[in-house]
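Okay, so here's just one chain, in C-alpha cells, the form predicted on its own.
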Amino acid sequence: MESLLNEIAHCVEFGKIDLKSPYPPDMKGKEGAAELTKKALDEGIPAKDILEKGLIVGMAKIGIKFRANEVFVPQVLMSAKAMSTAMEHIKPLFITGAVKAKGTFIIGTVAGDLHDIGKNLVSMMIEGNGWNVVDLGVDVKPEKFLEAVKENPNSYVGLSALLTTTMVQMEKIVSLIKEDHPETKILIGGAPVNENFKNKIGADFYAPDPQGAVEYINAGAA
C-alpha cells in the first residue's frame, strides 16, 4: 500500500498526468496519477488515505519546489492537472461522505482586475489539499464576495490583485465582509500586496506564495 501511495504523489509531484501523457520525459510510457488513483481504490486503499498520503504529499512537494523557486508555473501547472484528474476518482466519494473536505475556500481576483494566473495557483494548490474551493473568477464585486461567504459559513476567503489600482477593492471586501462576519479569516495575495497593507485593511493573513496560504488554512483546520 505504502509503495502505491509513494508513487501517487510521486506522479503528482511531476506532473505525470496518465499513461498517455508525455510529460515528464522520463516517465513517459508509465501509469500516471490518474491510474494508480485507481488502482488503489481497486486495491481497497481508503479514499482518505489515497488523498492525504498520496496526492497532498506530492501537492506539498511542488509548493515547497515553487516557494524556492526550484520550479516554475509550468510546472505546478501541470502538478496540479495531475492531481485534478486523479481527483476524478475520488471525488464521488466525497458526496457519499468516504472522504470529508478540510473545509470551504472562497477566492477570487477583485473588482476591476483580471489577472487569473495567481489566483488559479492559489485555488489548484489548496483543491489539491483536500479543500472545497468556490472559485468566484476574476473583476469580482464585493458583494459577490460577501454573498459566497453567507453561502459558505466557516469558510476561509482569499484576495488577490495584480494591479495597484485594484489592491484598494481589498479593503472594502475585508471591511465588508468583517463588518456582517468578523470570525471570518481573509487571506490576501498578488504582486502588489504585502504585509503592511495586510495590517493596514485589518486582513487576517499575507499569502507571498501558494504554499503560504495552504499552510495558513491547513494549521486553522487541523
Given for the second form:
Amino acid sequence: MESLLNEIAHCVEFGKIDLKSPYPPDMKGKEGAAELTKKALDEGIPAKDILEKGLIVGMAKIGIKFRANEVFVPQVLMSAKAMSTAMEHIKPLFITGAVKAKGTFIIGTVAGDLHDIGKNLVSMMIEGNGWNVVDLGVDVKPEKFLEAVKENPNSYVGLSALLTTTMVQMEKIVSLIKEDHPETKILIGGAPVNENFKNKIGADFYAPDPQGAVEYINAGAA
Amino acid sequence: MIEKYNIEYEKVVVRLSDLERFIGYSGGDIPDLFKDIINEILADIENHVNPTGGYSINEASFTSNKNEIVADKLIFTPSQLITARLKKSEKIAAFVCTIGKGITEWANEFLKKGDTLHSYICDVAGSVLVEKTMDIIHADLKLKMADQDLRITNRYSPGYCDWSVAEQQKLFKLLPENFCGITLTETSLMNPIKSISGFIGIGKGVKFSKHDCELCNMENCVYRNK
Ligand code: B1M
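Given the form predicted on its own above, what does the protein look like in the form predicted in complex with its partner chain?
What follows is the whole complex; the chain from before opens it.
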C-alpha cells in the first residue's frame, strides 16, 4: 500500500497526469496519478489515505520546490492537473463522507484588479492540499467577499492584488469582514503587498507565495 | 505632436527563446511538452493580437527641486530615480502600447476548458509581445529624433521604481481619448490587460542606458537583466 501511495505522490510532484500524458519525459508510457488513484481505490485503500498520504504529499512537495525557485509555473500547473484529474475518482466519496475537506478557503483578486495567474496558482495549491476552494474570480467587490463568508462560516479568506492602487481595497475588505466576523482569518498576497502592509490593514497573515498560504491555513486546521 | 502605429505581427514576432526565459527555462532545458505548447501558441498568436501603440511629444520642464516633471502643464512626480534619468529632457514622449484584448480572451478560453498550461503560455506570450511591440515604436522614435539631432532615454512606466501607478491618470491626459483603444479604470488599470504606458525623455543631453535594472529593487522580476 505504501509504495502505491508513494507512486501517487511522485506522479503529482512530477506532473504525471495519466498514462497518455507525455510529461514528464522520463515517465512517458507509464501510469499516472489518475490510473494509480483508481488502482488504489480498487485495492481498497481508504480514500482518506490516498488523499493525505499520496496526492497531498505530492502537492506539498511541488509547493516547496516552487517556493525555492527549483521549479517554474508550468511544472506547478502540470502537478495541479495531475492532482485534479486524480481527484475525479475521489470526489464522489466526499458525498458519502468517506473523505472530508480540511475546510473552506475563499479567494479572489480585489476590486479594480484583473490579475489572475497568481490567484489561480494559490487556489490550485490550496485545493490540492485538501481544501474546498470558493474562487470568486477577479475584480471582486468587498461585499461579495462578505457574502461568501456568510455563506461559508469558519472559512479562511485569501485576497490577491498586483497593483499598489488596488491593494488598498484589501483594507476595506478586511474591515468589512472583521466587523461582522472578527474570527475570520484573512490572508493577503501579491507582488506589491508585504508584512508591514498586512499589519497596517489588520489582516492576519501575509503569504509571499502559495506554499506560505497553504502552510498557514493547514496550521490553523490542525 | 501625436504619432500612432499599427504594427503587423510579422514585424514583431515572439520566439520560443523569448518565452523560455520568461517562464524560467533560460538554459535550453525546457521539456518537449512545454516547447510544443509554446510553438502551438506562437503558430496561431497572430490571429489573436492587434499590436498598436503611439505617443504624444510634449514640451518638458522641471520644477526647481528637479523631482517633478512638467509636461503640457501637468505636473508628474516620478521617483527621484526616474527623474534623475529624465532630467536633461527637453521633451517628453508619453506613450501607450497594446496588443488588444483578443489574447486575453484566447487565454480565458483555454482556462474555461481547464487547460491551464495553454492559458498560461498564451498570457506570457502576450506580455512579451506588448513589450516587443513597444521596442519597435521606441526604435522608430529614436530614428525620428536622431533626424533632429536629439537623443532619447529608456522608457519609464508609472508603477515601476516607486513612480505611483496612479499617475497614469495624468499620463493619459497627454493622449487623445481612447487612444489605441486603451481605457483606464479608476484604479489605473489599463484595458486591454496587455497594455503598457510610460515616458521617454528626449533631448540633446539625455542618454539611453543598457542596464537600467539596477534602478529597481525587484530581485525576482522576470524582466531583470541577469
Ligand atoms: C491570498 O494569498 C496569496 C498568497 C500569495 C499570492 C497571492 C495571494 N496572490 C499572489 N500571490 C503570490 O503567489 C503567486 C505565485 O508565486 C505570485 O503571483 P503573481 O501574480 O505575482 O505571479 C504570477 C505567477 C506571475 N506574475 C505575473 O504575471 C506578473 C509579472 C510582472 C512582471 C508583470 C507583467 C508580466 C506585466 N505587466 Co506589470 N507586471 C508586474 C509583475 C512583476 C512581478 N515580478 O510580479 C507588475 C504587477 N506590473 C506592474 C506595473 C506597474 C504594470 N504592469 C503593466 C503591464 C504589464 C505587462 C502587460 C507587460 C505584463 C502583463 C500583465 C498582465 N496582467 O497580464 C502595466 C499595467 C497593465 C495594465 N493592464 O494596467 C503597469 C502599470 C506598467 C505600465 N505603466 O505600463 C507592477 C505593479 C507595481 C505597482 N506599483 O502597482 C509590477 C509588480 C512590476 C513591478 N513594478 O515590479 C505571488 O505574488
